[in-house]
Amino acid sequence: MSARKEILDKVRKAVEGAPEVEIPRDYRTTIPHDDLVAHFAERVDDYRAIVHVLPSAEVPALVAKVTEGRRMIVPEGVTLAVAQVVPEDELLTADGVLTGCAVAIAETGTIVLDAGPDQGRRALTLVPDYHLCVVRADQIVSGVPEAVARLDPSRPLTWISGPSATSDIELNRVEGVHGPRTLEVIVST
């Protein structure tokens, strides 16, 4: 019998003809905002990252100003030209990545990456030291358990709340050990 097994048969015992409990479930689930893009921009903006909020029909223009001089992993759903494509095999010497995203939540600043089409796998938005995310404003939710609601758990999920940083040693900031050290997120309108 393995631990596992053994620990549960315990607590299935213990509990053996215990009442049924209820167990509320009525906190919190939205978190009203007037201005979601907004918010959104100013909790991304208080990561160190870079944001951008302009009308879609501006944003081509914009990543390919940005985006100029650098060689970029461009997953195949995202559909925003730029200058020089990289492909995927070239990860670890390319400049960047530009991704869009599943979901983004106001109250944080977090984008939310499920490795779909416009994003590719989660080595991608990993390994490069840039990475450019574009994300709609109709992507944008108040909070996580909105997002949570979006989501597909049996997805790869990647949580992203400004440029990759850690403060483990010493309490000294250092960005970029785990991830990009910029993060340049294109809010379309």
Partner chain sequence: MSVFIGMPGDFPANSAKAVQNSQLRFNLRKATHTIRGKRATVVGELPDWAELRAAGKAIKDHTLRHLDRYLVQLEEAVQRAGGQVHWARDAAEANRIVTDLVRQTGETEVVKVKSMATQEIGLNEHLAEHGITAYETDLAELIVQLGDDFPSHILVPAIHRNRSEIREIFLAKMGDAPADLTDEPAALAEAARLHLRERFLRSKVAISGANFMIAETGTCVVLESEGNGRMCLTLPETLISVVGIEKLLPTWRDLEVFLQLLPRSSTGERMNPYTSTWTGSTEGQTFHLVLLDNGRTNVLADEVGRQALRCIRCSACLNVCPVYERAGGHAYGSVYPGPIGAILTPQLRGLGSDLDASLPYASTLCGACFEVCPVAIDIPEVLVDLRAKVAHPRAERAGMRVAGWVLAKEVRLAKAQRLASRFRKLVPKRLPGPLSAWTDTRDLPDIPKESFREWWARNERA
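Having displayed the form predicted on its own, please output the structure of the form predicted together with its partner chain.
No partner chains or extra molecules come along with it, only the chain itself.
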């Protein structure tokens, strides 16, 4: 007998006659919040990421400023300009990457990437040591349920909450093990 059939048969036998289970969904699926942008910024800051909130007209100047002197990878869907752009095949030696995002979550200070045109393939935001992410205010949702509803599971998703970190040595938090050591987030309002 194949392993597949044997396992499925064993499962069927094991649960035979077991009661049906209703799933109560009494938890909050929306979490109303007066100021989503401020809430998001505060929660991102909690992870020791750098965060700025400013009007969209001022974003290009800030992007130029914070990327100065850095050799940046910029996926093709990004409309913002940086001084020194390096091609994707120089991923290993690039100083940083500039991306947009798919969704951001205020409650948890999370940005979610879905490998869209302004984010590129997953390795781009992983290998360089610096990740600059520009979030539009209308991309921020209040909580996890709204984010899950907005996302497309057929795309590869990366949920990012602060910089890479470990607490494996005596529970001391150390930022930046394998992912970017610095995460900088600009919220464009």
